[in-house]
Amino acid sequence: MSPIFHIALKELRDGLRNRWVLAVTVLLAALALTLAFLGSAPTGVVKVNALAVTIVSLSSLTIFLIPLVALLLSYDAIVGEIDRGTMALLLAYPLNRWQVIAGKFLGHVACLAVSTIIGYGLAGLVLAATGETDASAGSAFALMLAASVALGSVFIAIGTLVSTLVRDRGTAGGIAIGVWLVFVLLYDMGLLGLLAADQGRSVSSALLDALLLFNPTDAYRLLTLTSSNEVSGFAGLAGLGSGSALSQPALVGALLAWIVVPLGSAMVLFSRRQV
């Protein structure tokens, strides 16, 4: 069998058997059923579908958690290994290098998305089993619950390139939660304060989609809360999601890029670093 398949596997064993992923699914869970609940609750009244309702706290939470918790999880993936010295006993079996950050990438990525998935998919059925959804909303929470997944593979792909830079677990988990700092709070506050400042005289639609690409989790933001009107509507964005040039192939595409770009960053790297 592939030493990838190995590797991967030997990270989700240890997922399970330290309680990461009965604790984090259990997080999730929790958390979702509580928006879940909250959410249903007006829609008597006004008449919204409550599983939308949970789609936009859903991603919400998602995008404040699920980075965090990708990042805890893989910031010494290959430091921690190196400082433990079980990388050198690892490396002394008959495999390339690039297979170990693949495998260990994939392990985590497994661990998220059992988490992930069985968290908000509870809610889901939850909503299901009590009539409050329908067709269109529900392919909309599915597509929520893929692009978690993917969000979270992309913190998993930067947590990894960090552990591959630095030389000890302290600085990487610094980094990482310097990581989380930019792109889920500093980077929309900033890009905030350039669109005030600006008052539409420089920063054209076409830029405007240009820096929202920057971020993952703006890709995501967009990517969810724009998979149907109702939820657009709810979540307020419909008139960003009508003006925006962004279909969702390329919302994905930027994902794949987040991924693709830090890991394989992260194999080059690993490659040439003496251990």
The other form holds:
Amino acid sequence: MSPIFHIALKELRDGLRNRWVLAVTVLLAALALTLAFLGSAPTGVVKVNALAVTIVSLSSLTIFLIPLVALLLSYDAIVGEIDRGTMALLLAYPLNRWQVIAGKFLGHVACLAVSTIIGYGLAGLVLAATGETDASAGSAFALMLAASVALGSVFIAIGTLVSTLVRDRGTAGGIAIGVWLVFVLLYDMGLLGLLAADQGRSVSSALLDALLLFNPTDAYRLLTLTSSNEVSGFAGLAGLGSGSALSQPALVGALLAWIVVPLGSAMVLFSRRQV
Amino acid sequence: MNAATPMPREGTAIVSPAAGAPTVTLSGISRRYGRQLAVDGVDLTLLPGECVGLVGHNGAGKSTLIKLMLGLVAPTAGRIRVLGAEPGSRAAALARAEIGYLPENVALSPSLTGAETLAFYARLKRQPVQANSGLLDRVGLIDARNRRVGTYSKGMRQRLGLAQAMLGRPRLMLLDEPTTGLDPELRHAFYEILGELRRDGATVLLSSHALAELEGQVDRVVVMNRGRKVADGTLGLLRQLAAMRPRIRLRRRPHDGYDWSGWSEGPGGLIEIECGEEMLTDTLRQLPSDARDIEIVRPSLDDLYASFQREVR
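Show the form predicted in complex with the partner chain, please, because up to now only the form predicted on its own has appeared in this conversation.
Full complex below, order starting with the chain above.
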């Protein structure tokens, strides 16, 4: 366990030192605060919960931004160190290769978690201080924070796998952008196209559920936007949420699988790789 | 050329429990990258307390040989044992606690300070971090320890790399071109540290592309050329094997009536002749008394090295 911890700590310290964490925190906080104030503008009129509205808009922001940030953080993790020559030195130490992957993953997750929790948390605190919020919205916000970090972890795991697969940093960067495009834009567009063309003939509700689980961003969306009745009402997902048989544990399980499978593959591949 | 492996020297203080057992054994090791054979059928044994120089031009297979010993790359053929384990196996992960490695062009994280970098590596090796300041002092970085590595000069990074290789008094030191970027004073200090490690029974393998630099520092030299081991032995033995003879060089007076047949034009208007060691005194005695600027030129280590490189082509 010890080498994993030390490598993770070093990654976190690197992230803090080169101001990566600071930059992402400022970016997330600025966007979250903007959304919070814009989003809560109409709430004075219709008397709805400002925090619930913010959760909906922040979730949409997260789906675009967090995967991108996570991939940019992790695509360089292995191939970059091999390129710079630091990996050879690290592997000459008494540790196993899977521990390097685990340590880097945890360090990057820590970087992203710090940024997300401070950036989004700031917006949540401001809203809580300015308007009245109830406990259920508070817990939904906490769930959204946790799910955002989980979504980030999924893409850090995928980015680490990409970094282990390729020989060249440029290739890794290109694949990372491709992964982002597929999961964030193309998959849902394809799914929508399929549903529209099919007109409900052969795509059953169960098949749709399965297809949603195959994209971590969809699992995240369902998890956060159906977290409370109020939130799902705003998100316009009340219909989908009730029609879906996917329970919270199933969605959490899908996100976990999306972390474990790429990370495990990266460990196996890296232990066979020649450095 | 036959490999000549010397016997372990007497009087070497050996403290390791496996006294006398080889630290590293390579038998018939080959490593292929695509079509290119980086290492080709190398046999090599390194003993405790021995300091071995690994010499060859760029691309001769020196770095690959070291990476094979570390398990960073797997051999295409042959067997390796390092500190009793096969590199790359699970047992070898533990054995690496007793290996110090300095890569060629050492790369370290630029955002950490010197002290933090060494602390990171000490923790990975499960060594007490308090001992680090002594190590930083020894490589002359104690005043720069709180500066970021990114601000270090090449020589300073090399010294920090050396400090991490010495963590935990390793039984095997694998140093890839360790003295590049070191000034003469630090180079001297470096060889002094190596001497101490050897007296403790550590095995030191250091690669270099200059044979001359290793003179007086190593017990044995292994010469590599295009992935093959072309020579292995003490410098004296290599001189014998290369059969390079000294030359006499002098300035002659015109019309001295002496028979200069066999002599050839040398540099700067001098003339020279190649001459076996046993013929040296006779030849000198017979020279005319008005010959000037007489000198005996012995083959330098670089000449020796060049002769080994030529032989393979």
